[in-house]
Amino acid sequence: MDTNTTSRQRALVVGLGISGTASALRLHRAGWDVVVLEKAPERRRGGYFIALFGTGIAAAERLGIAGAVPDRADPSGASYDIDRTGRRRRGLGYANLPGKNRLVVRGDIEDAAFSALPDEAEIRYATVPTALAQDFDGVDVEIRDLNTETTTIERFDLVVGADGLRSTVRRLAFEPEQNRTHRLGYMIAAFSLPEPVPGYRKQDGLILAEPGRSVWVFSFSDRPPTVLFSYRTDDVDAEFTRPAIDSLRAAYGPEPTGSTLGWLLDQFEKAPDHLFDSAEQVHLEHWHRGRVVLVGDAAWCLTLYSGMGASTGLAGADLLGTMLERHPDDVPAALRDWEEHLRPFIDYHLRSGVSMRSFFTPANQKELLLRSVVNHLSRLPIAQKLLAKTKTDSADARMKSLDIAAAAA
């Protein structure tokens, strides 16, 4: 067993996504030695569309990475509601949601945080935790190298699980709460296009919404668009029993696709990589246990419908470092303080993630009709003024801009 001979406290971070990289960066700045485990053989690149709202921007500024995160929105772009026949009309897009934001791809934030990590932060790829045993003073972690198939045991003062929706740390440390995931009954698929959609400018966004299914094309100023498919299903497990493209073609059939939807499905089939998963939230009574804590999707997974996944991942990591600085000699107290300040904010966005699903994918004809009415009204001058006010002054806008660490101070 390796022993910790340094006077600095030692943290293990599991996961090298946004939450994990930000946690490693913030813990190092709080005076900790950091080891990061990443199951993949190398760091992932690129990624699909996400937004960084005020909460995440404030955290990124304190982490020193905000300047490296671009805003890829194109103010000259338009958002169009389309149908399978090719008809198009101006509609409400992501830019109309409450809250000021930067439109980016996931890799923009990950690259910024990773580039800021110091050389002293140790990153081990193709490596996973396989067992945790904690006592009052620390956590013994069994670590497996997937390349050499060897196992070692190391001791840490803190373990941070930032390893996503299907978190290994949650499974190891939070039993019997390990399966507290809540399926929304929707599937999502996302990928990057190699070029703009035929017949549209590269800065234009598209939305095809039908009862129980939708397709969104998110545009950028300086790169090809990304695409999100979202559809309702009564059997999530069955969607994984066949290739993703087969599930998508079944979900968007049997009607003729039309030129645009057909082209998007063909591009998905040819894409070198993609995301295909169910929309699920994590509901836990506590996000920490002793000296083990979960951050980001491993703890709360808001789903992409909330739009706040990246922002809460950064804010949770930033606040974790703040609370560890506030309680330098009492890790459990720091984690309790961290969750007490963060829980009401996350609970709000968990609820918002469920309600916002109808904006992305109307469940039935009634929700689709309501969406069409709102789209029509939004083109009226008085409604445009109301939308502008809602974007900055509504309760939802304020909750997407709340600076968590500043509020805790």
Ligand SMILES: Cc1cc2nc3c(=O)[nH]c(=O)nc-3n(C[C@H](O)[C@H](O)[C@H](O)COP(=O)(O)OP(=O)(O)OC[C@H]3O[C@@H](n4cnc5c(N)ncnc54)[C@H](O)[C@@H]3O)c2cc1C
Given for the second form:
Amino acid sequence: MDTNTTSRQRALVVGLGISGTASALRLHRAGWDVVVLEKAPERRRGGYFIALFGTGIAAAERLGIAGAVPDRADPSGASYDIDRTGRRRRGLGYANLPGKNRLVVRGDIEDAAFSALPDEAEIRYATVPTALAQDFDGVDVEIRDLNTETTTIERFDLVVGADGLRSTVRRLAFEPEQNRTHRLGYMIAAFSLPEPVPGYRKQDGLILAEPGRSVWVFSFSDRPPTVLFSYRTDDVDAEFTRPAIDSLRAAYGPEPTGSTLGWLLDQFEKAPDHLFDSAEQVHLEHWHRGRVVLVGDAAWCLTLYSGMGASTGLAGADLLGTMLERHPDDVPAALRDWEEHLRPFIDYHLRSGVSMRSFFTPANQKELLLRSVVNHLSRLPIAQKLLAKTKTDSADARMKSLDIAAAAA
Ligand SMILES: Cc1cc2nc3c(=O)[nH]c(=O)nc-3n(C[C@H](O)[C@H](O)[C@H](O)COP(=O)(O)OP(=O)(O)OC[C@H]3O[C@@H](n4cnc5c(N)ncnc54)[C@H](O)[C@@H]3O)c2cc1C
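Moving on from the form predicted on its own, kindly provide the form predicted in complex with the ligand as a structure.
Everything in the complex follows now, all chains and molecules, and the chain you saw is the first one.
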């Protein structure tokens, strides 16, 4: 077993997504030696559309990476509500959501944080934790190298589980009943288009919303759009029993697709990679146990419907560093303080992840009708003023802009 021979404390970060990379960066800045394990054989690139709100931007600024996170929004873009027959109307899009934001793809934030990592941060790809045993002073972690198929045990002062919705660290360190995720009864599929949607400008966004299913095309100023399919299901497991494209074609059938939806489904089938998953939240009584802490989707997966997963991943990592600096010799106290400051904010966004489902995908005919009434009203000049005010002054806008580490200070 390796022993810790330096006086610097040693942290293991599991996962090289937004939350893990930001945690590694912030912990290093707080004076920790950092080792990162990533299951994948190499870094992933690109990814789907993400709106980074004020909370995430403030954290990115403190992490020193905000300048490297672009804003790919195109102010000349329009958002259209479309239907299968090809009818289009101007409607409310992502840009109308409360809170100012930067539009990026997930890889933009990961790249910005990764580029800022110091050389001393040791990154091990194709490597996973397989067991954790902690005592008062530290955590012994059994680590498996998937390439060489060898296992070693190393000791750390802190383990950060930033390994996403289906976190291994959560499974290894928390009781089995804490490991149940909460399915929202919706499936999501996301991928990148190679080119703009035929018949639309590259900067235009599209939404096709029907009871229980929707498709969104998110556009950018300087790269092809990304697409999100989101649909309701009563049987999540059944959706995984066949290729993703078959589940999508079944969910968006049996009616004729029309040209745009048909083209989007064909593009999904041809895409070199895609995400296909069920929308699930993580609800934990605590996000830490002793010297093990979960950050980001591993701890509180809000789902894409909240629009705050990336922002809270960055903010959670940033605040973790602040609290470890505040309690330099007492990791459990730092983790308690961290959770206490973060909890009310995350609970708010967990609730909004549930309520905002209907903004993305109306559950039924009634919600669809409501959506078209709101869309219709939004074209009135008075509503435009109200929308502009909501964007900056509403409670939701404030919760999306809260600078968590500054508030904790
Ligand atoms: C379609 C879609 C749209 C979204 N839109 C938005 C948005 O507009 N705004 C927003 O803020 N958020 C959005 N989100 C949510 C946001 O993308 C996530 O909350 C965020 O990326 C989570 O980052 P993470 O680092 O916590 O987890 P992940 O991105 O899941 O990263 C986990 C990492 O851990 C690695 N890993 C997993 N298991 C292991 C293991 N056993 N050992 C080692 N490594 C492991 C994985 O390979 C991965 O690299 C969206 C999500 C989706 C799916």
